[in-house]
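Starting off, we have a lone chain in the form predicted on its own, written out as structure tokens.
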Amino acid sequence: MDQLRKRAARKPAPEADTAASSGPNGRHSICMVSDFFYPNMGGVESHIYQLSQCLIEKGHKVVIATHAYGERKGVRYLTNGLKVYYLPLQVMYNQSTATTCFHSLPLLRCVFVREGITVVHAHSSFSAMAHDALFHAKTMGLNTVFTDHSLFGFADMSSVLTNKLLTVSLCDTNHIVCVSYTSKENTVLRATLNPEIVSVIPNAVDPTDFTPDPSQRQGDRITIVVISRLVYRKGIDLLGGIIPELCLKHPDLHFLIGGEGPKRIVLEEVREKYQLHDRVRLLGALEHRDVRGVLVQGHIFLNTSLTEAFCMAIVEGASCGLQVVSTRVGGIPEVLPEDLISLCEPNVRSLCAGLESVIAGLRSGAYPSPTAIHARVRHLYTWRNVAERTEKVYDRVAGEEVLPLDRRLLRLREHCGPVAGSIFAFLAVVNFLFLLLLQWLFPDQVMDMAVDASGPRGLWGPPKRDTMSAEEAAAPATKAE
């Protein structure tokens, strides 16, 4: 003890490394929180990854927190230094964690106070990991972000529980970011937030992942490409019904799907009932990296989706010169200009003439060339609008107050209720305890603080210290890890 008293001594507080870069227009220490990250795919995990990216590129510190995959636990650096964190949580369900509330407290703790975070920006409502976040950070006197990608109902008992734990975790965040206007309504209804405080930063796409190659298509086929999780909710029994139907009206025509889920059997059984093997072809799960060359090998991107935030896919699929069509569902209206996308209803009387419209149209060429409509979306959705835009939201919550714990208590049971507040107070007060308890057997003063890799010339070193002379601070480091 007496040898961890001298080491607390001689080493400086982790709030002196980052309170320079703590305020409005500084240097921010980010940490992204979500179940969902590489190498599971999809669209939050890239939202994560590329606005982390684009963050390090603008000189703030990004780690990132998720739970470990199979054997992929521990410490991970990705591209320009991007830290992740793969904790030892336990899966409980769709890979998403299960949560007391505390068993992540000393894992999550531990990375705050080793990477100087103060800024923890947690990702969807469907992590539970996230919602544990938020709770722990607002323990620990942390800023907190949190970005909703999805849409809810309020009749189901999912949703309703969903709702009652999403107005619990965001009563006392604060900000929080929606991917569209539709999305911003829908959380402001569902966890009863003042608009004031919701944000609306859309969803990106890298335009040079995504470039059109005409060359790769049949010219004696109309192609229609899906790329999507096979499951209830991207409408996949819709497709099921509008294959045959198209299918049997033009015999040029053809089915490029990508994609896994327990709705594969849906098209599976379609394919073979009406013996379209040559004209269906599935594709099963893609890499990230294969999803443009499938792309360009369509006329037509069909989304068929009930229920979407923003549909990131849209955006690909146009990116790569295909004409869209799309049901016309939660915040799809908004991500594309009317001209390059054919909004239907979601069924399939609906979206079989928005299909025979546009393949009409390709026919007598009355569409712009690909690489003119890839010209005009290159420009809509960039990563590094996002990054800029979410950079302010960081700037406006640094100057905000963190409400001190008996303020906390009282915002609690009067924004949920005398029941759920009343059981989310006693739960704030034994997280705030347990806290105690860690801080006296682990003090942040004799924890290592963690080396800071990131940036854009991936440079390896310590965080630079305020007694540094100017000299020392211009200099690069070159100690490793």
Partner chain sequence: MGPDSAPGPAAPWRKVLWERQSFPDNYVDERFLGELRRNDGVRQYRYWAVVKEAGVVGQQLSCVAIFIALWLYMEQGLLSPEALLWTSLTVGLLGYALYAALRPRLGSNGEPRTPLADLQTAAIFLSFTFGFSPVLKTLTESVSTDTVYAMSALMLLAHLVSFPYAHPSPTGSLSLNAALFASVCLASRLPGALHTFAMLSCALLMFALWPCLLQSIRDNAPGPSAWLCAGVCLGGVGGLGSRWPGGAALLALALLSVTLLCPLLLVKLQRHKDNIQGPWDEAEIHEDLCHIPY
Second form
Amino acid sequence: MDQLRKRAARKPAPEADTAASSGPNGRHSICMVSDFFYPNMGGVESHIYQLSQCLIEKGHKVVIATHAYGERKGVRYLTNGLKVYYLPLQVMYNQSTATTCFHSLPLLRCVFVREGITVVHAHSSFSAMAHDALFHAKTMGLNTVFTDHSLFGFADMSSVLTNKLLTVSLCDTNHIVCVSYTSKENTVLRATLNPEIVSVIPNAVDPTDFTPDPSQRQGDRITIVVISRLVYRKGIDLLGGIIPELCLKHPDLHFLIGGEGPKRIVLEEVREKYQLHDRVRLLGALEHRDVRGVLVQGHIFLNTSLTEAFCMAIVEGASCGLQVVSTRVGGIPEVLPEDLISLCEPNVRSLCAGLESVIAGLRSGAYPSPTAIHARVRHLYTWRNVAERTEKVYDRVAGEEVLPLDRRLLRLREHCGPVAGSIFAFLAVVNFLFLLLLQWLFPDQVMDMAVDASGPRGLWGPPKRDTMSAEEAAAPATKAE
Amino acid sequence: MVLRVFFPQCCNRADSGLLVGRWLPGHDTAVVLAVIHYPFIPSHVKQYLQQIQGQSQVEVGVLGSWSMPSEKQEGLDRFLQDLSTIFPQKRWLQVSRQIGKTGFSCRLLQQPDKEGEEKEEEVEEKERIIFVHYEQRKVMLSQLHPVESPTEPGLENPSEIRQVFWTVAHSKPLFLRDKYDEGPLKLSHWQSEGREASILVELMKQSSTPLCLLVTWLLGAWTWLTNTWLLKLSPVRLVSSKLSSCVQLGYRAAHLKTVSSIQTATSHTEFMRKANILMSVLLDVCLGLLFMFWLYREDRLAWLAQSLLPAADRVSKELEELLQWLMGAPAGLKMNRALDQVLGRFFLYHIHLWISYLRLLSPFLEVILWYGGLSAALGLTFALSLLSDMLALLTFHIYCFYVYGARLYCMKLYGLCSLWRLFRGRKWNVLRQRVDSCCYDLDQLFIGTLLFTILLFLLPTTALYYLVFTMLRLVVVVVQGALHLSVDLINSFPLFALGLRVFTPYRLAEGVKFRVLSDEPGTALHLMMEMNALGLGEVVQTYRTPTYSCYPRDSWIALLRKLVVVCWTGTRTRRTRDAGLLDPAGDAMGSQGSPVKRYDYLLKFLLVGDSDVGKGEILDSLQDGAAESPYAYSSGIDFKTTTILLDGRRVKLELWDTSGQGRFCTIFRSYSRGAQGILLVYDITNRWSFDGIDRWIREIDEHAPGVPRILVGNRLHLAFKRQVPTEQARAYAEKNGMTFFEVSPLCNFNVIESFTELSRIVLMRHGMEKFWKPNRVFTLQDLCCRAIVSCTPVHLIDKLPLPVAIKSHLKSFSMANGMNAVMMHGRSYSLANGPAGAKGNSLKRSKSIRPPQSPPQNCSRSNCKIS
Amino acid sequence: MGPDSAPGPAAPWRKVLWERQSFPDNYVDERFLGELRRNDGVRQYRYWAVVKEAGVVGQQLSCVAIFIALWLYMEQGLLSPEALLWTSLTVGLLGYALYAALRPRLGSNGEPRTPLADLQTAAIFLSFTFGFSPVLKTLTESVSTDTVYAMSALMLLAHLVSFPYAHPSPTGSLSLNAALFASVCLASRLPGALHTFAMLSCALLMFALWPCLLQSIRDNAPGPSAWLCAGVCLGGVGGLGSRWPGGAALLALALLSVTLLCPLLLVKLQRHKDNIQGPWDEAEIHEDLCHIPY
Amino acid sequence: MDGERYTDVNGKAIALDQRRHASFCTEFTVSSPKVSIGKVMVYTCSVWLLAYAVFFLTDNTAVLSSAIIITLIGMMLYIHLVKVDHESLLVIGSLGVQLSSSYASGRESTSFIEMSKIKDIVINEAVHMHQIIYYLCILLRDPADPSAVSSVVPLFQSSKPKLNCLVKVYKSCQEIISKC
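For comparison with the form predicted on its own, kindly provide the form predicted together with its partner chain.
Every chain and every other molecule in the complex is listed next, the one we just looked at coming first.
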């Protein structure tokens, strides 16, 4: 046991000096781990992608590990040589992998070692793979950062369980990033964390993608745009209540609804019941590049979510110069200044009132021009800013020392309560033994280091081609050697 | 650039002379075919090459010179260089061998075509030339795989190796010339020994022709026989298609036809196919004769005949015992006594029936067997298939049992499925393809539960019967399948190809492989090209003759599915429906003209009306209506799809037939959800059905408010006993803001028209024009149609001298305009959403409905007057 | 470790994301978790109200007990099917009269059923039951008795579990079906077809119609309904006790625990309730979106 | 043949032999260590001893004979189908690439790919079992459109060399291909 402990104590050393070697110029090599990534589309995915791109610009080395999506498995390269490992892990429930705490260790270890990772950055508390990665990274003695994108309640049984799991998996994570203050409070409560190690770094939108274009609007009508997945959490039932009331009051009101989901039925029923077929258009699922084209057709952007950590949709809407009406839930009040958004309570009456007032304002021309709104919003949230702040987090994390096994076990015990704590301490020990076995079977020095392709300092010189597939990518990489 | 010279091995030691061959187009590759030894007269060489080119479409030419070291060396090189002026070439090879060196040395002279001073430039480093030695005979005879078209593999695929093979294979005439005959020229190349063998082959070819003719004539007679009217009768045809021996017969006939065709096989595949078939037929017949030889000695036939009947008796006795066992408490299973008795008796009766048949058959059995045995002369396969047929006939009762059991079991299962849903208070929603919860009435629940309990307790009995008989059936089927498999094997086994592969591996080449011969510095690189023989598995895969039994009757998987899945057909259809039915972007807007769909809009219509007003007739009258089976029994719903032309747009309609009984109003509720239009059907010869319309309208206003609807009076062809006057019906329709039609599916009158109008109303209401009008450029055809329609009443269109397609197109247009007219004078639409709809919208929409072009009245009148 | 070193700036910290503030990202304000709320909207229960509500559970439990008791009587031949039929008929008529008497006052839910429809339904019931009773009689004869008992016990349990206690009418499909299934199983063990018929009609009365009546009584006269429940409970205990004392004792225990003990626990444990609300909670939709006024 | 030692992805030593027949024709041979007699002996003996023990306990000779036969057949199949002694890659400029692998039993399997079909030879990265390895592969040109890749032919599949070895092979392949 003691020589195990010795190994454990010795383990962080090489990581540390690699960190030191890359310390002075502050170049980290980061591995973003999450179940959710391209081709799957959503907030988390775009967050990971954009953040990695900006970090690569700043000269860090970034690789992304996610699970295989159908035909998309193995190693792919995206823009600027951003390397993505699509690892063959079993997908269990809506794109989240099944976890046994162990089976993902060999592959993740392979990635971490051959890429010389110094910081592991896991995303989205829904992703089992992210939690596994945190667990394994701690076993391998790496520093970890976790970004939480979602809010949870405390009411029901399931949330109690998930919160316990989160407590365990975040208990020795070095730093946690939340997207809004509300989300920070929530996470701190859920995982019983020390609020000092929780940073708030909002999401961002690419303002160049969402520029206003008033010419697309039709003058003879007022169009309300709703773009969200049609699910309960997005408050589609509220929308179904709002549509008929407003449509009956304002004959020139049109709805433009983008998105797909189980609640589509509700909207269709409303449309059939009140014969609004030509005033309420359901566009179905939208590609991300089409979103702007839909947004600019509208005057008002409506968001009826029942819970949101950080609503990127309203920022996009505002960035396209729309007048935003939203429910006052979660982190939404923090997102936009009061004059750009009008907040309502999450019920039909209040939302209708808010929309009424905004419509009146539009008729009277009380609101600033779309371009003005865009000009204000465009500087609020930029990925560069996000990257800088995240970089600070990395710098801070890289310095910290990783708990050796024994202290880690103690920490687990005292932090997660006697029962869960000891269970997971046991798991951690097993995991550590498994790691030793792997290191004996395939020693680290046998694995050959991956050629670093990313960024300006990568081996390909200035990046030119977009989304090159792995074959073409690897060829120049080795040519340059 | 690197120069490849393909050099035949047999010319290694030839004495010096001219290299004859061909430059491959597109590659700098030279294929040397032969060496012409001097002394020769250039003119002879040229004309010789001419005639070679004439015989084989290969542009053979002089490539260069070949010098073999020997005595009287002097002046040779000089002379060889002069040759290059005699035979003007762009590139001139000078290949020579030195004594003591294995490798060749080569010089390449480039010379411009223009008559200037001959600029000669020597290839500086010798390594730029590769000599690829090949064995002329093998290359000539071998066939590269995958096989391609026999034409020259030139531009379409630049594969070099293929071109080399083609060149060598096609310059046969050059090789057929004998080296030793008295010609002006002496060549050295590969040439076949053993002329006599080839002569024998020729003789056989000559003699085979009349044989082929004979066989062809016989076949012709056979085909005539099969095509006589007697065999054309449907039962005969059906039976013969079911009897595997007949199928085998036809199959063999087709084989013989291919073999005995006189024209020689041109392509390689054709040749191989013929040879394989021939071999397999021969093998088959040989086996068959052996079989007969075995069969007809020490009267095995009689013994068979005697042993057959007792065997059948034994089988049936076994079955009886089995049934008795089932009728008791089999394996301690508790089964419902009464049902058990009934079923057992039923099956026992079958067995008795069967035995009596066999008894009738018994005296003739031996004769039948004797004649059946003769059939082995046609080949073992035939005998085998005959055997399987006899087996099928002898085990017919088992088949019957199986079918009964399966059907019974299926019905039970269906009932249980739907009743289980009712038990949980759910119901299957057809439109959404999912299980919804709904509150049933008290009596529905009560009766449903009673039935459910009963069925549940009766299930094990039927399940057991089903299981046992499925097992029996499975045994029979496995035996048959084994027989069919063996027949298949004999039919499709590529014997000839395998023989080729085994004895002369180079004939079927998968590719080539190279061996480095000598790499002594200073000389060019020498490679040896060898054939890569095709793998045995590949051979079988490539040359396996396709057989009739590829269709599912004999494929094991299909068979197992048939056995097991019989009871799940219902669920299968439902799943297929999933794929077929309304696409997730379910509404008509979602399904706007994506090019892959064969329709522009997908609309869902409901036919409602009291029972037996002939909704079913209307649906059946749609010739192209693809019927879908009801999703489960007790739903009383099924739907057909048809596609109509509307203003030049293809509109796909799903017509749902709600069964008329009022009990199903719950189901009706769930259907009316997705429905975009409703046809209210009544029977003009039935007063009640017309009065029932009131109730239906109330239902609709309650469950599906504002959905456009039209009134349809059915069975116009029975107008002589009509009870509902047209005027009254029309007045009623006007009052309720519907358009009115009287249709007759029997004489196919106004049916499509009514659908067309309804879909037009619906599309209008969905504001479809906004979607298609702007981005639509009128084709010339559309403009013409508009022109014609505007001056032609609809009933005259049929008389126009036009092709049918255009007529239907015209009709669709005229219907379009006509409909607008009807809608205008009958203000149908603006009132259609009367009570439930919001007035403001409807009024304003009624304005927007007005069609842009004002249609001529006459055609609309004609529409309504006809009815 | 403290927050990243940043001198306390002049401008106060605001909980907004859209303006860059001179605070470090992991700055923790004293207003942190300010909007955390505990236990708001927790309603305090009063003991007797809970007991009254729990009474419905008890009476359903004892309804089952009564049914079982009747079945026991029938099986041991102490009760003739004719007697049962007549009694159930009279009870049914009385109940219907009461129901009809109560109906106009409750009114207002959908269109009132005409007596004709009721008659039709009743006819359907009786005819089907009568027609099927011979079949049902032979249904389970080959199935061993304990299997039938187990099945029916299971089904009765399912009935009790899935019974909509808040609104007994209309009875939930699953609960009613389970009860009917169990009664069919039990009835099929009875000696004669007429027994089966009587048993089934009695089951119908008890499981299908009684809840409707109870519901209407509760809506109209809350006071009597409580006593009604108590009476039913007593009847159940007594009826079962007359044939099967042990079962009666168990039932009594169950009733006591359900009606008195559980409410006591509920009220006692209220104090330890601690749930956290905050802005992160998922807002729930209160108003009924099915029919929006217009 | 240079002094540099190469290993495969599992750290076993392999030998890379490069023979230049001409400036545009090079042959690489990666030979993995021969099947060691000692190991085979150990395995077979262990199996046979086990079988003998069983035979000793339950004295029916079927166990023994079957064990012997199975081991023999297994060994045969192993050396004939599984164990690859050396794989060689013959690159002939402007003519094509020939891959051949010779099994321990002496069986050779060869295939030749013409230059016109080859789009490029590259080093690729792949997930293999539960590790991520580099491997060399030939991209075949799609006859339909020359810019696309129809399929990929991996090289040195049985003996998986490490990156440095691959790079060596890759470079000389590239120079030959680029020259012609």
